[in-house]
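In the block that follows, a single chain appears as structure tokens, in the form predicted on its own.
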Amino acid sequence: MPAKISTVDCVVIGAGIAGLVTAARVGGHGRRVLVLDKSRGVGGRMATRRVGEAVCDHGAQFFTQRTPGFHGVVEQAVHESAVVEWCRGFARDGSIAVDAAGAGDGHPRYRGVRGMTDLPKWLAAGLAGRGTEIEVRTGAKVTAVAIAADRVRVSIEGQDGAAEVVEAAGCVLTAPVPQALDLLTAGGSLDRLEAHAIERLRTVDYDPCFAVMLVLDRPSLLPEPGAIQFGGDAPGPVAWVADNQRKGISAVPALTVHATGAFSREHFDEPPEEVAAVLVDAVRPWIDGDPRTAVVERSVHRWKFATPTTILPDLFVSVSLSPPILCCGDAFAGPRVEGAFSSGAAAGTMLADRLGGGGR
């Protein structure tokens, strides 16, 4: 059966916040745009998973807002009840003890009121309630971006299996830039792309990072405010740790830990499951009792481009001029989500003043 054929003015690899803010900025000049995403919701990396009766954000833990941007879009999310300050600091010394105050420095930091999907939530429901031309579809794959005369082409794998093909006039990949090169190496137009560009984002590189997820049989012992920032760098395998319920979005206690970059890329071919036995000994202090029967449900989750360890200097990268064709995301202007934020909307900006004035 002939793939469906379809018609939009930009499309939109990745409903993850750089995608979303994208699709906002493209389609508030009144384009007809199309989000992609092959996983069942929105948020990309930014990602809350329930582990039986806990609730566990396992990717993004925090953000913060320090540009007049996102400052607007996060009071705004504020007063709209999707977003709420954390703390303004995290424990750093893992010897600290259960009652000591975290570590301070004036900056807030933000979560969702549910989780850290709730922002992507917010903004994609955003999208649909503005009355712009703009599709937000999760569940379904892409599996290449090409160029055919002066339009995009990008072939879609639906949920059922079936083939489509959107044809847009311009297109911008927010994906991992490893993963956005293979769309664009399995469209075949290789040939008709900026080769300087495509340099570029070569050099770009990812850490992995194992997340597991803890659900405890009582409260967890870290200190205020519930979480301790080790850092990438950590002598040992954790980088972060934080408890969901002193955070505030899980009913019952349940730990999140983050092992490092290092540790993740060393083992990320191993059994999960031994994995995730040594990042549980590396927490055994904060946890109340025997890990054996303090901890009664877990969950491992391997995110393959965790963090970005090679930044971009611009927001975002043209690799085509006609038709255009942008890449951007964290990599591009730091691995934060307001990094993303602050790619995305440039990028969009500036395929919107490429796509001309008014829509169709």
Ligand SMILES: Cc1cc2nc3c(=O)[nH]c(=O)nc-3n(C[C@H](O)[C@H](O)[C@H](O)COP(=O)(O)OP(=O)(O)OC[C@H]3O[C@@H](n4cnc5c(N)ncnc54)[C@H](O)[C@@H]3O)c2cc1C
Given for the second form:
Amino acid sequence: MPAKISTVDCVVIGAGIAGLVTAARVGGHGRRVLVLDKSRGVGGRMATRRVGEAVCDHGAQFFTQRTPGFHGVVEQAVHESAVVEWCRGFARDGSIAVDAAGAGDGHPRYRGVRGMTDLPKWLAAGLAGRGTEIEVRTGAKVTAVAIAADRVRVSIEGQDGAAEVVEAAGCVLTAPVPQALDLLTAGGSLDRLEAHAIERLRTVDYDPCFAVMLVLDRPSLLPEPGAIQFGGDAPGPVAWVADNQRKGISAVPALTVHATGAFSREHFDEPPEEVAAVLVDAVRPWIDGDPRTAVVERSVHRWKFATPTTILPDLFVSVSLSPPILCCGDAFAGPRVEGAFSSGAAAGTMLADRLGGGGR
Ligand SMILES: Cc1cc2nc3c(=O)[nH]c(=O)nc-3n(C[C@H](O)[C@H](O)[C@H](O)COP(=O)(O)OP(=O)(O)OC[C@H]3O[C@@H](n4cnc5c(N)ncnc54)[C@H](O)[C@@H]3O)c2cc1C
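Other form of same protein, the form predicted in complex with the named molecule, not the form predicted on its own:
Whole complex next, starting from this chain.
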């Protein structure tokens, strides 16, 4: 059966923080925007999951808001009870909590009220409130991005396997850069793209990350505010450990443990349960009792593209001027939520300008 073909003004690939803010900036003035994400929900690496009776953030753990644009959004999200301040800094090792006591940088660290997906869910609800102008579709995997005449041709595979093609005047890719490059390569239009832009994107690499979630039978022994952020030179395989109950999102004690980039890279292809055992051993000092009985449930997640190790200096990269195709996300403005937001906002503003007032 031939693929269904539809038309919009702009396709945004990815409904993480960068994609959602891009859509917010492009939508308006009669422009129709379609946001596509392959996952079941929005948020991307701002991810929360249920493990038994516990709720665990297993991607981003908190965010800061040091830039004016993001500051305003976070203030509004706090006002509407989607986001709340967690603390002003973290213990840097297991013995002292100087940052938590206010001796650190003192910047507020925020979390979603029920988990880190709350901020992207709140942003997506705001987009839905704008009527038919912006559609956010999850469970929609983009398989290729091509240029056909003067339009962008985006191929999609839905959850039911049905193929669909969307044609658009412009497109923004917010997937991690290697995945964005795969989509452009699959489209077969590389010869129509800016060669130097593609070369720059090819320099972007990411560290993977093993995330282990451990539901405990009693409170953890973590210092205030319930998390430790290990410095880059700390020995051992752990970069972060947090108690989701102390954080305020889980009814029962449950740890999220993140391995360092170096450890995750070295062990990425090993059986996840064996890697998890090493990480459980490393956080044993903060588990009250023998982990063999104190850990009542566990879950392991492997992030293949967790944190960019190369940050490009521009807020986004334009891979095609006509039709406009931009790449943005946390590899452009800093490897964190706030950076992804700034990058998406800049790309969205640029595309809105390029598209002018609607009219497919
Ligand atoms: C383990 C971990 C811990 C972190 N800790 C922190 C932290 O404490 N503080 C902080 O500020 N940041 C943290 N980060 C980084 C932060 O999560 C990211 O910088 C930010 O969420 C990136 O947002 P984004 O929109 O650029 O990308 P993403 O959130 O990755 O969004 C990209 C979206 O594209 C979608 N996608 C990809 N390919 C396709 C396709 N073919 N078709 C359709 N959709 C597709 C994905 O499903 C995804 O939803 C952490 C990240 C990880 C993984």
